[in-house]
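In the block that follows, a single chain appears as structure tokens, in the form predicted alone.
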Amino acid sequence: MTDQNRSSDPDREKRKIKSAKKMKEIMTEYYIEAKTAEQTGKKVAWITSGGPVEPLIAMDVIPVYPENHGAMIGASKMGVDLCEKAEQMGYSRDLCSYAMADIACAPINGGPIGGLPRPDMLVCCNNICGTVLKWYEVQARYFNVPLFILDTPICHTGFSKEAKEYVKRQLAEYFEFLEENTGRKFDFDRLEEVGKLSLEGQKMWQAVLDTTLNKPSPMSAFDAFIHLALIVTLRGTQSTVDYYKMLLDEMTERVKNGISAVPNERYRLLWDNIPIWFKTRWLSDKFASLDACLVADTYTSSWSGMMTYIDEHNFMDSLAETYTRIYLNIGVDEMAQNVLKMIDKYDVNGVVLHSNRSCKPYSLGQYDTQRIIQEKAGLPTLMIEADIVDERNFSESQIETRIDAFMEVVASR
């Protein structure tokens, strides 16, 4: 949305989401509380994204996520200044930006919070990416804390006894490695307990990304991105369940008052792979200037999609398949298939496709889903070529110049 666009909106402020406030409140809050960890004998693990985190909460062990540090240093700006640093350390560019900011911040607490709360222990989970073997295996060294990995194989067809019984087996090591870094039993029963709040708070999450079913949209996914935190890294919780009930609410009551995310939606837009961070508003505003309004991504379903695996009755059983089978870790024609039940759900008239340079697993396929896209769906569909938080990947006026042409494709049909 050019300054035009903004002064000719007079509802912007209206149509500002109310409860970002208490988000900020809670997301503040759960970082005082891990760095000040030491004072009150609680212990932090740092943990990758796509791991499961129920356990450490069951344990009263405070997660913390770099990858989430990753995507505030790319919010704040300050992704280049960190992945310079990461390559005067001798890494390589052609790494992951989440990967290089966190590990050029450890040793001088930078950041947009001064540096993420020392960890006691570190849990890496490969159901995201390879990556994240070699970068917790460098943080393990660096803080001299144990690591525990857990290996989870490619689903490529499906999900077989075998791989069940092979995540199990590690996930009961899991619960060991929480034993004696805690000093404490494993508590089963409150397994169950955080396993269904973290159901709950998945289905809550759902039912929010799909109040955009409604036309126009409450929200956009440029929204969901910003509201996506609590069910990273607090899901498993109460907090979480009550805030996502709140902003439920007020998505729902939007509605109803005709108050939309974008002031003249005529096009539906579908997003595929992690934000660009440093681009949010740029891309939230250019698009809502061309009366388009990003409905729905695959990055932030993907954070509820894990529901399908669980049984809410016996979750420890259900969470070898739970944290195997999640939208990282599936073969491309399945992640495909997700895009097209997708388009249809949400009515959408395009597909923007963000070729991520740092996320290999979550970009190495885009082109397939590309050319299934257009074959069957019979959408437009956009590249954009850049990065999560290195802003050296991206040009302003060649992206602008893509969409631009897109929209032109997606008003024509």
Second form
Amino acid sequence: MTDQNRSSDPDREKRKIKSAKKMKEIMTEYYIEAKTAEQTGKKVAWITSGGPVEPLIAMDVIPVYPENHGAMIGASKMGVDLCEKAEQMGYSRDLCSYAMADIACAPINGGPIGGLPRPDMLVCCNNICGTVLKWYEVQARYFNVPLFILDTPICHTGFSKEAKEYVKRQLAEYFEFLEENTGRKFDFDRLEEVGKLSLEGQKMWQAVLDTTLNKPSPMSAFDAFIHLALIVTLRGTQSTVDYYKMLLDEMTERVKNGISAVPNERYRLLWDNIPIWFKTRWLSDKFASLDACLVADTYTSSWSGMMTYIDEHNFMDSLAETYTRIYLNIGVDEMAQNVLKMIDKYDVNGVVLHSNRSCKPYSLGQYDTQRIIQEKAGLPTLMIEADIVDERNFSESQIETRIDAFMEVVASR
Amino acid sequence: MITVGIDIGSITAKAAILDERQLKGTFIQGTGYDAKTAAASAFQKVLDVSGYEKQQVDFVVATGYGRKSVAFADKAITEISCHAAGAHFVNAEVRSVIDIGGQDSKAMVISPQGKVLDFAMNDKCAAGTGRFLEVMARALEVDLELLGEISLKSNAPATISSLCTVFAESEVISLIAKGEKRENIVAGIHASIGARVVAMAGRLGLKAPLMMTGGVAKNVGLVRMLEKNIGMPVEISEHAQVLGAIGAALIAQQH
Ligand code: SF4
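Switch from the form predicted alone, shown above, to the form predicted together with its partner chain and output its structure.
Full assembly next; the chain just shown is listed first.
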């Protein structure tokens, strides 16, 4: 099907989410602002997706996310070329393809937006993985800018007082780092305001995600993958809160009018791990053609999972716990418990797990998670071996057979 | 009701015809370059061997990698469900099935009704598949069909440690150069596939009785190796290679 008759397909048109246009505008404006920061005297900081961004917003520093860049590269199918470039630069194919693609982009201003805005500083939090440490060191050397590393110990079980103290002390250093690099005193009052907005944004985002509790669901995880952009990049701002309010209204309206994401939703599925960015359209069409809607996922919900630990009245004090106990920094058992809760909550018929070649922390425990799901929930599961950006790790006909077979199992239950 | 199952694999195309639950005929040929032509020809040939006319056929189910290219089929079902149905047809007691195909190997656990409860497939590469065996047979200059018999003579299987088909092939070549006995190399190759398949199937928790389907089931050496690795007897049907097609024809009977 060509793009042309896609957009003229009235059924597709009806199911299209209208707010998306507004989000595109916000994102474009944001990237323009970041790209022209030098002229406006603003500072740009690159930050990891799980890093504490609120202090940056409070200090008027524009946050830029190399991982979001990675996702864009994947979605625009530029991943293979850039990964190959990184290999030529001497990086191993076993590295995370977000890192490979981003590192390869920097010297050539490559990728879909002609390279990321140049950073004035880098903020790296290892609560998501260890890859980011080396990735940010490479970029700090390349751009010759200061790097701040926030080390968050893994919380296999619980969260100790010592861990909290350890992270809090580093956060204090983080504030100093920002003072040094902006030449301004850290604004603690403003941080509390930003914290409130961040929490509100997360609540709104979760409310949007929860509209999929409706049967049929007004949106799918594939929609969430797109609309996620703001809670990742601009959480802590008013425009994010406003946008999700608008999106929530649209979803509520869709429920009222019986507009579903998938034309004949018969099966509801849960997705685990980061999207296969270069194949989201294909996967979305594939599942829809089998009357299956991916109603929830562990990935997009992790940006609201943080709110559990936020203290609205003392944001700064709760920052340490909030950013240490995020989804990828907890034990496999707790992750599996989370999956079981979601299975129950969203009432799904099966679970699709993306074994993501790039992301070890996300994929490592998946066979255990799979076993736990089968034992505790008795649901069929499907493991798809693929990648977020590097298409060389995707075999369409094999994956199609797995999906078909999985759906035959789901349907026969 | 007359139904036909067509199984288009990456190496061979198979067809089976059923009248209710009576098997009326089967046919096997190479898939060759064009899956469409192979499907049409296997369809015609299975009609010829069973003495039916096209117009008598009520429903056709296609399966296997080329299932979507069989334009005349009424429905496409994956080989996972079809092999399960086929195995259940020849022995209703069977609870687990292993199928080593040309491009991939799969294991499934099935219900007393022959439905797939759970399945696993090898990951993207060719390790542990029929294609792996084919490449090795060529490196050893042995007829694919003879691998099984040859390996039974071995008393000290060689070690093939590479999972990658290309690397394993060079391992085989260097074993040949070192003068390792052919039967030991073949047995080593079977052990390597066996280990792969067991690693995949192990996650499922296979239940006895276990049946192996697909063309590779004709390889006795590999079957013995699997029995040893899995620790349970492996049943083989005389129809092993066409069980996917038979299963497809059976599923067609439900329409
Ligand atoms: S390894 Fe995983 S968490 Fe780390 S950057 Fe890559 S995708 Fe993100």
